[in-house]
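Below, in structure tokens: the form predicted on its own, a single chain.
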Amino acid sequence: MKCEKNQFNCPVEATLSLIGGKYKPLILWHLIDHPLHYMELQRLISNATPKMLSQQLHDLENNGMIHREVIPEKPPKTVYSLTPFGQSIVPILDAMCQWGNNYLDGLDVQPPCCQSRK
């Protein structure tokens, strides 16, 4: 994604232009510790339709947040991983996870996934 110098009014707007989207933060979260195949991401983010997941992955790749590698097998496998630029968002994702855990604690809800990373 090419951005104009004066395109954004604030840094939060710039950040959201990269990671805003229904599933982009979840995709990035699941890729923190290791690369994943497309089908693994689809299983982890089961509410995303294949079309929506593919679009969000494509956007993240175009923005330089993730790397896509096609493994020439039969059938071909596609593996996604964080780029160094994508890894720079990990502290933000960790903060979002902690904030979400605190919010859910107040609701007395135990989330089945996205536990804080150690």
Second form
There are 2 protein chains.
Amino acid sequence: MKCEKNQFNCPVEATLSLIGGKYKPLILWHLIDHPLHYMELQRLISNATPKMLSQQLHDLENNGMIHREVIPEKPPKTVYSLTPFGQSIVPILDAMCQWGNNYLDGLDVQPPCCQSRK
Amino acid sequence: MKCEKNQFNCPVEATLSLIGGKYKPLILWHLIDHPLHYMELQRLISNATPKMLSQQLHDLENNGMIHREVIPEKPPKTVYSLTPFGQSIVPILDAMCQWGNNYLDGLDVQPPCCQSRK
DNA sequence: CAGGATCCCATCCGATACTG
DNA sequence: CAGTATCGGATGGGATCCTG
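Having gone through the form predicted on its own, I am curious about the other one (the form predicted in complex with the DNA); can you provide its structure?
All chains and molecules follow, beginning with the one already shown.
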């Protein structure tokens, strides 16, 4: 999904335009409790290709949801963390995760991660 | 987005697979308080083409979120309404709508509909 | 290590026209 | 009224290879 400031049919559309990307909810989810390096995210979201991961990270950064900091070392590191704006959307992720778990339960599917937070 | 029962990276993905379509949240939103006819939905969601609207309606029906009842009259009528399963996801829509309104406020954009419910 | 570049395919979505 | 059929463009997402 695009992340522009165009007209939306509904505020819900606006919300989805920010977190509707394939790996975006998952990225945000992993960043809730602590910042992570690119490599750690790559390992946690292993079926995302590097291209997809960095693309989604850039989208989230451009929308102000996450902060990207490069640490000039050898080897170089990049740390991603939630901004306050990104934090503000966590309750929605929580609600969606909880509902999604109930739904998957009904299908007898084991969710691969984040069954519940905390 | 597709709506299959495949593997999801995250329960949030499962949720998005059901309500992530372009007009799905809006359709569900309009059906919260009362059932609607196809034509009423078409009028409320005027920039959806008939093809898109009926496609999204079918998706929602196949996933058990809405109920479709054909009333054999002349002229024919079709009534769409939320199922209990569809009702169960309303809190998420509420949360997303509320957050989206705050977000759009910050952009000085007037949301076109459903500023708040009730 | 953290990604960018390139190529390509699947799906989403819109416009227009038509039907029981 | 309540859709379906068809075509085509836009976008999302994957595979592979390459670089500072």
